[in-house]
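Let's start with one chain on its own, the form predicted alone, as structure tokens.
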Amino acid sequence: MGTLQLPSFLLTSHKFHKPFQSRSTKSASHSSRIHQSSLDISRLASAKPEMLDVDLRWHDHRPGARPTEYDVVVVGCGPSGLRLAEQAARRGLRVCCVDPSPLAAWPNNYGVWVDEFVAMGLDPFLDKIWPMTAVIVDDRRTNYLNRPYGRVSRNGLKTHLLQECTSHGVEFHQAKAWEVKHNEFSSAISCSSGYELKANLVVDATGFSSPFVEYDKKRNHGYQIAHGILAEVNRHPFDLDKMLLMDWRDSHMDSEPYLRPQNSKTPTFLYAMPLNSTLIFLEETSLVSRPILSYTEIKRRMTARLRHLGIKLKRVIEDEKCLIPMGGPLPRIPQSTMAIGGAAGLVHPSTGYMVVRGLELAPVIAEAMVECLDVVAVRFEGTRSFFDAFFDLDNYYWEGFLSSRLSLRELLLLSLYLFGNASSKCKWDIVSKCPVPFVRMAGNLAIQST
């Protein structure tokens, strides 16, 4: 069975929602002009990685265990990777997910348009919905958008996807994928655990910094950077029934003019999810820029904005840094490793949104994977079963078939016997694909025998 190469449409870039963003270390220092009492993320943030309570199926690598060759190995357990694994397994493929910590909660906040989650049946996994969204252009103009916006329940959605994966037979291997080698008949994934997994198709869902996907051109991305916090505050000025998509006001810089020159070159806006009167998610965000805006600079601007709005932090519950590569080349097509999510360039080149698009595409990609794997080769099990049944026939029949000595009646009896001993999948293929060619063949044989 040859290494699978998927069609090019699976790697094209599309629009979408708040991405599975990369996360890296916080900047160590602030400018001396920032008042620590207003915003000291390093001092206040206390959230630790949470582990989800799901009983997974684990890949059996015990000594003496029967070797398993999977149809698909998905590297990475982000939203796109888990959704694709679940959809592929639902369609009958043998799937394994490789991740250093499959049960770890996703670290970043995701915001989506509610109608898009409803269309996928995932709206039960929105933990907050705002009936309207607002875009503040300046101190005089505000646009209200009549489209509900929601905050994704990260733990709820990941738990759901893990449970769906498990119920459809997906296995998990807790390790980091170190190397992928594509051989003539399969691919081998070397893991930090010391074990090697084999598969007909490898899907890279590890995000933007993927080491397994190949490019024809240098990856000269622009970057969107954001600093976000989920915080308990004394108060905030935002309406609880509206999600603030963008606040472009810069009046907070009047009292801190040293921020204006850089802001005029690379402006930033505030993104805010008011959860109640004292709990809010706040994120200062830049649009795509080259060179990248410094993380220290974006924290300075957020500090100035919150001070101007009279928002004082009591406790920072979550602290996240989002660095989103945008633009640049798409993966080379064709190639033997398939990508999804950030590794596939699915991030919207203007907004940085992606999560919804990855979730939407997973069923389409899973269908294509099933079709391509069936076209590349019939399952070995079915093929072996067929030849096992064929050579188990009386010598007269298999010798007669191979030497073209059987009569039409004997050929029909042979066909019925083989059909009765075929696998369910082979039977379905025969019923759905073979009637017309079989009738033609039988007609030709009847003509030749007269």
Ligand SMILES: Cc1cc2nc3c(=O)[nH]c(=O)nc-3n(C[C@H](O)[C@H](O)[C@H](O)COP(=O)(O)OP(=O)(O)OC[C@H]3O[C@@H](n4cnc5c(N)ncnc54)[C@H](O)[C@@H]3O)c2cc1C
Given for the second form:
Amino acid sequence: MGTLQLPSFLLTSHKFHKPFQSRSTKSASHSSRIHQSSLDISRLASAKPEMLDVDLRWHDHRPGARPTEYDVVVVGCGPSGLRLAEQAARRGLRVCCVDPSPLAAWPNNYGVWVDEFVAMGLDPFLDKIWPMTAVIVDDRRTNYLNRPYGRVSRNGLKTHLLQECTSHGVEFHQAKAWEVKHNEFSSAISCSSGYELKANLVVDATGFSSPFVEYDKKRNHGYQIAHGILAEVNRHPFDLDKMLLMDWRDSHMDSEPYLRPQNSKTPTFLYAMPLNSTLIFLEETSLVSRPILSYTEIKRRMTARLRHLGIKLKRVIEDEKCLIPMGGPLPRIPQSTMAIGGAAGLVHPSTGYMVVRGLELAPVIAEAMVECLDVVAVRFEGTRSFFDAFFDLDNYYWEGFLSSRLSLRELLLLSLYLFGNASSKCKWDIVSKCPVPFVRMAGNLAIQST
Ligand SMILES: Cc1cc2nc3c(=O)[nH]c(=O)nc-3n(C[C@H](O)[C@H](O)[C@H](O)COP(=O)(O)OP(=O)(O)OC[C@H]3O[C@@H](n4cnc5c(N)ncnc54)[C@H](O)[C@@H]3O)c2cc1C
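For comparison with the form predicted alone, provide the form predicted together with the ligand.
Time for the whole complex; same chain goes first.
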């Protein structure tokens, strides 16, 4: 059983004379390995988001271009939106994704449990895996969890999803969606480009902003707030084969006691991904606060903690402000707009984790969408072909039917003709669902015509 390896300069303090004790070790479902082949930090040196190199199929708005109407328009190209678009298109739906910048690299650092990514076949898109995770409860107790943790290769995963979308025919429209109007048979999405897209179903995948989703109750959620940096440092005290999920120690406040009163009300912990001995992702996190803890306060606590740990920043390659709504009401059900990811309130109510949930639900939701849209399409198509066949009848028959002038024999002839011209789905529905009502109706007609 391992302990966190602290460098000697930290062990001179009396607080660290006892090695951390592991209170519990949970078994892993995935073999331990460290994988660090293509660490995804290339984009981080520049302030502008990197653009990914994928040849997308763009929505063609010229008059006469096909399709004029999509089965599904997904608003938002985050992890949830892209995965849903790809899964829906794979099942034969015509899909368009709208986003102000479909090719921009995702901004967030995502950490996930490796077994969850393996289950979805997405583990090739982890750029670093730690075989164990550590939770430091206080100066004396540390839990080591035998559950591997991974850092998502944002560029790798987004590139993969964009490529899958493109190869299954998803089209993209670069714009912000302004407004969604639901009409009887389709919805219209007005975009900042000035164009309007039409779809049978609109999915709000815009993350936590979720402008198109309706709620019955006021959204009075709390917030998870965190300040994260990817930094080059002089050194750090953390084991390279352990991801530090939580460090709840507060001994750094001994020398900065003014931080204590607020920390005891709204405590924060350190989350750290040691990438190598001088490259580390560090995040000071408040799990949930209401009212929200100030960002300045979080930064102050992080500075004090790093000073105490002897970590000096040489270069901040990236910093991220994390703000995640936690708790609060769920969207109203049913409603005309569907949602996934942050927009659907999928966030885990006590940890703020969500990226896996959106990715793993996408195939399930896509399956349901296919079923529902198919039913609507079959019903509507069936109705159309019924009336087509009906008004194709000799005038004597359709006029006679509408004016209730047909004899029983003529009604039977008319029914046989319509059955012969019905779609196979419609024939099956008639054969499977109609015999009893039909016998009743025939009986009534027989009584009427005698
Ligand atoms: C900094 C940060 C770090 C996080 N880290 C983790 C983590 O480690 N693990 C985890 O499980 N979860 C994490 N989360 C929580 C959650 O997984 C993420 O927020 C995740 O990105 C949500 O995915 P999404 O697809 O729902 O939305 P988003 O990723 O937010 O994507 C929404 C997309 O919609 C677009 N959009 C917005 N409005 C419109 C509009 N009107 N029209 C068109 N497009 C629009 C945006 O440009 C964006 O591309 C983190 C969240 C944050 C903020």
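Rigid core: the largest C-alpha set superposing within 1.5 Å between the two forms. Residue numbers count along the first chain shown, from 1. In this text, all values refer to a predicted model and were calculated from it rather than measured experimentally.
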Quick check on Val54: with the core superposed, does its CA move 2 angstroms or more between the two forms? no
